[in-house]
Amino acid sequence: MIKAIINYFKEIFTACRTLITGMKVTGYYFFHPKEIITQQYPENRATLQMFDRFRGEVVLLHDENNEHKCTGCSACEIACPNGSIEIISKKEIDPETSKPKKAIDKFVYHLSMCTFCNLCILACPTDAIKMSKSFEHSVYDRSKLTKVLNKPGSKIMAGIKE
């Protein structure tokens, strides 16, 4: 009985000590406003910079000639744990060798299913895709979260091998 009462007061003392520790941190930032780390979003939308390791949505990189590095190998599609990426490929005749060559018809990305795990980026052998820093994805219609990443009329860069 006495031991239970001692443990009861010991737990109260420990709780008060941890509360005071937390209040010290809060009090420090209250009295030193120059060290504020909280972002005032959305007021600072124009100047907001996301950190380097932030994982936004997947994007397919294109250069100024509307060329990309994606060969349609489907490594990213296979690596995705929940099917967020869908590669629809087609056969094209290579003008140099006149042999059929695999090319992407559509690179479909389902943002609503993505867990932002980065496995697709790591699996890509040509570094054709990356995670962007965009994070505002609120929409009223779920169909707007399904995106075709390859631009119309885009083609694979010269020198990229399958």
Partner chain sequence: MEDLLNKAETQEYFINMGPQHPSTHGVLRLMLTLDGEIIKKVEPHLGYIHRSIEKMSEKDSYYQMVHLTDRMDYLSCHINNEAVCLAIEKGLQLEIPDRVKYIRTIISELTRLSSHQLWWGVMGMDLGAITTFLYGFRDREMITDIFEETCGARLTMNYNVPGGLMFDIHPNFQKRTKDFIKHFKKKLPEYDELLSGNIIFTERTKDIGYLSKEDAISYGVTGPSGRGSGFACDVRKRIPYSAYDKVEFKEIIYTEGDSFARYKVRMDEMKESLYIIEQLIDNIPEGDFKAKTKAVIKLPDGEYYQRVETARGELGVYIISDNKKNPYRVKYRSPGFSNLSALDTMARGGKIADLVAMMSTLDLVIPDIDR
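Target state, the form predicted in complex with the partner chain; input state, the form predicted on its own:
Keep in mind that what follows is only the chain, not its partners or any molecules around it.
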């Protein structure tokens, strides 16, 4: 009987102790505001640096002469599991050899279908495309998510072959 009473009070005390241990943890963080980990996103946009390998969206690299390396071989189109890349090619006269040659007319990229799996980048034989670090993809009109990656008037870099 007395044992039961002692156990009853012991139970209460251990219960209180476990509760206080928990409160100590949260209390520690309350009184140490330096441990706050919040990043205030739009404010820190200037300093926010994504990692190099971050897969934001596919971009076609252009140099300062508005030239890119894409030969229009459509390896990326085949590699893509979701059909988010469409290469519309055209025949073009090569100025050097004056023979007709395949080139891209439009490199269409459907961002809305992309799963960012990186397979197109791996498939590209000429390293023409790359994943950019941009991550702010939200738009009000979904048609804006269909992008043409080659810039107007751009042409293939000299010396790039399939």
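Only the largest set of C-alpha atoms that superpose within 1.5 Å between the two forms is called the rigid core. The structure presented is a predicted model; accordingly, all values stated were derived computationally and were not measured. Numbering follows the first chain given and starts at 1.
Engineer: Does Thr26 show a Cα shift reaching 2 Å between the two forms after rigid-core superposition?
Structural biologist: Yes, the C-alpha moves 2 Å or more.
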